[in-house]
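First, one chain by itself in structure tokens, the form predicted on its own.
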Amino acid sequence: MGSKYRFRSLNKYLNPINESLLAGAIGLAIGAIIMVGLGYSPLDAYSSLLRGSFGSVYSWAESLANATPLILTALTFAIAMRGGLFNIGAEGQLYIGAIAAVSVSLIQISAPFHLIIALVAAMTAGALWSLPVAILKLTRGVHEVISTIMLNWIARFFAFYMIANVLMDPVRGEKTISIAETSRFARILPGSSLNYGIVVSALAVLLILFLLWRTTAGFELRAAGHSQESSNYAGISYKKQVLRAFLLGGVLAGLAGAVQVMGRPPTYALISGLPQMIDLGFDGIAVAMIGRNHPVGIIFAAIFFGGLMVGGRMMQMSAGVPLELVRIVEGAIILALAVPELKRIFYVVRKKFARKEQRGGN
């Protein structure tokens, strides 16, 4: 009986891994077919991608640096999904978190308190920016997809305004003031972008892992996401879980914005147009999907995603693959890896609609 239980427990973890490996192989095959059709060598392209992503210490460092904010934005989406919600507002929340982190550099504080205060300010700002989403959903029934999209755009243009009018560097008008040296993350590998922000992301993963599977609050959140009716019957407040999911997600997304601006050389500032921030929130959704919305899976998915970003440049330079084709191949691989989790989400959503129709019929 014990061995049978252990086999089932092991199989529960092996099935997602096997599905991901199969999906990844399919994605690679699709990318190879596209490249062959356009006259490029898949072998040269993929070997360049691998070398550029993980072929050296520097490549590993850059891949991990790219993964750092993605881990946090992926956790933002994953927590909401565990609660049965679609939080796609990490993009706007990380902009606000980054603005808050830069704003703290207007005041002079000694290290390490300056760094800590900047992180706390960013987390608070991200949580506050997510609060209207929860309020609108709970009081007016506004779907979170609509409200988060709208708030993403508001946050983006608010950030543009702050960069150009409030936090502008008096010497270089295309960027904000630089993060004070007392609130910067030190580099782990000199000459690379990898900094101690990766430690913050790793700690966030451990905390969320503990929260979701080792605390009453995490159990209540997952129960509400599994079945709102059953959780209400068990005395779990659905409103409390909605508020918890969005506030916690906002904290993580705001932290992602702070980590990105406080740890990325050479400017340590927000640049007009937000080139170092754009799409990190949306990319986090893909990372969460690939990682099956599980904190541990998200780590590996983020490193893989970060490697694709770095290795894609090597595909261009070494294998001569055009940027547009690199993006197509990367998209095929990412989409294939996300399909298993998308299937599960669609299945859950379909079940929810079926239950609603059944209640309406009764």
Contents of the next structure:
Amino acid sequence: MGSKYRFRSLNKYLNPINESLLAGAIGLAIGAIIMVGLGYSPLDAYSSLLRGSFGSVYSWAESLANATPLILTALTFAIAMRGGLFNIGAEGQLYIGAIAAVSVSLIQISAPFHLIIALVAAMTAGALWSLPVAILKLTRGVHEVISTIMLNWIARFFAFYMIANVLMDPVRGEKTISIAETSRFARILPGSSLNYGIVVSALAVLLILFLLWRTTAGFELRAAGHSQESSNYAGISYKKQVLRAFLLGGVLAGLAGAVQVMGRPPTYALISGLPQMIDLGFDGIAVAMIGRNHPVGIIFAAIFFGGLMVGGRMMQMSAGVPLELVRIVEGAIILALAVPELKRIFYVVRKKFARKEQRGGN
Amino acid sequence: MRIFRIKVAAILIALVALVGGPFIGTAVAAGKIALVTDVGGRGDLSFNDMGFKGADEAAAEFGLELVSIQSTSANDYLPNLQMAAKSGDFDIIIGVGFLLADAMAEVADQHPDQKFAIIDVTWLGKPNLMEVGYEENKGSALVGALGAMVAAHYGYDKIGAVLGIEIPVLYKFEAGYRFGMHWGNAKYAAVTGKKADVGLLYKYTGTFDDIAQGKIATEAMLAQGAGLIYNVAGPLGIGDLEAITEHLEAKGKTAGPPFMIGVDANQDWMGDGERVLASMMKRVDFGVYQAVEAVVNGTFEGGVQVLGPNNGGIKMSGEAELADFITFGINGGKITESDRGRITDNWLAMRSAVPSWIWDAVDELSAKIGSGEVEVPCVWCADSIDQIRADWPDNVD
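Now the other one: the form predicted together with its partner chain, given that the block above is the form predicted on its own.
Following is the full complex, with the preceding chain placed first.
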């Protein structure tokens, strides 16, 4: 009995890993077929992909640098998902967080405080941008998918406005003022993009891990995610739970924007059109899916995802695969990896609707 | 249990395949150049396509292998350059565009033995980095002069400029265009004996990517009677041209005037070859080619190379380049091969409708600028733009 139990609990962890590896292999196979079809060598391409992403200390550093903001935006999505909510607002919240972080560089503060204040400002800004989502949901019943998509666009154009008109660099109009030296994350490996911002991401993972599985608030959130009705019945406040999920998500996404602009060399400024920020929030959703909405899974998924981005460079450089094809192959792998979690989400959603239909309401 | 074992075996195979991958070697060829572009790669019909054109030509001429590395986002600039430099495979690494400047400065410092070049940047100052800058003010003077003379010829009293974000780099364009307009007015009066009083409408739209702003600005200028619009905001030219096309359609016409003046690339083929009179060409291909040539000939050195009208780095578009850029348009999917003949014919008709003395006058100005006989403001006018605006006024009531 005992050994069987142990085996089962091991299986609980192995199963998702199994699934992911199988999905990954399928993704690689699809990518390989596409490349063969278009006349490129998948062997060359994948070996350079791997060399580029994890073949040296430098490439590890770059992969980790890419993972840094993705971990945070993935956590934003995962927390909401754990609570049964579909938060795709990280994209906009991270723009706002980054704008807040840059704004703090308009004033001069001494070294450690400047960085801390910038981070706090970004977290606050992210949470504030997330607040309307929760309020709209609670008071008017607006679905979070709708409101976050809208707020993402508003955030984007607000950021464009701020970059061009308020925070602009007087000499170089294509970017904002640079983050003050006192408010930057130092680099870990010279020459690479990896910086101490990753510590912020790591701390966030630990915090969320603790929060979700070691606190009442986390238990309530997960309970609501499992079954809204039984958690209501158990007296867990729906209002509190929605607010928690969105505000915490906003804090994390705001941090992602801050960490990216304060840590990622060499410009330390927002560039007009937000080219260093765009899609970090949506990529975070993919990362959360691959990582099964679990903080630990997210770490691995983010590093994997970050590695794909870095390795794609090597695919271009030494295997001669054009960037467009690199992205197609990456997309195939990511999509395959997200399938198991997508399946689960669809299952949950279908069950929800089925129950509503049975009740005869909508 | 059996299924479990199969799963474990599958995992092991997957892992071996993954880990074994990197040990499969790849051949390294001698004589390689790397071209690192920003987020737009081939097919932008402008800056990057021209960079590729220069690199392709140089690679073919000197028998080199060209490796291009396109960036997916601004986050890629540094690692793209870094990885190319670390590989040690390349005789020269060329960055196309000023957005790569910060990353280039850092990587060039870290790899003092690697040769680098960067296009459209002049302020870094590294011994192993060739910086290629362009005299856009001089090119803008040429199209300003053309614009004033053509507008006067067709009975318009204004020309326009739709610019991007108000930054010192764009003052170069504005200053040159102003100067050229006044030169053109004087020339028109001297040749025809009629007074030419063409004035300038200009607008900084505050964007380099919101095409609608180009259209709005152009519509306003056309309504005020502008006969020609200079696009100084890259992609906004699409909006400028759209406004001109609709303006003409309302009159039941397809051919200008009013015309647009293209920028950076040869954009004459756009608008069916009958609405873009000329382009102020910034020969990115020329800069890239020169950098590679210098490395091949052993004459490479760090510092700024200035390309202008006197060495062909800046010029007004002519018939010679039209075919190349029609090809870009075809490759970019904007037009098809069957359009080539019509566009070329339209373009030739458009050009020959303008009196030949005007084209001669532009050539004359170009030669005088090249020889230094005519001096065009300004190289860096962050401080002097107000003075320049006073010296060469708008001429509009």
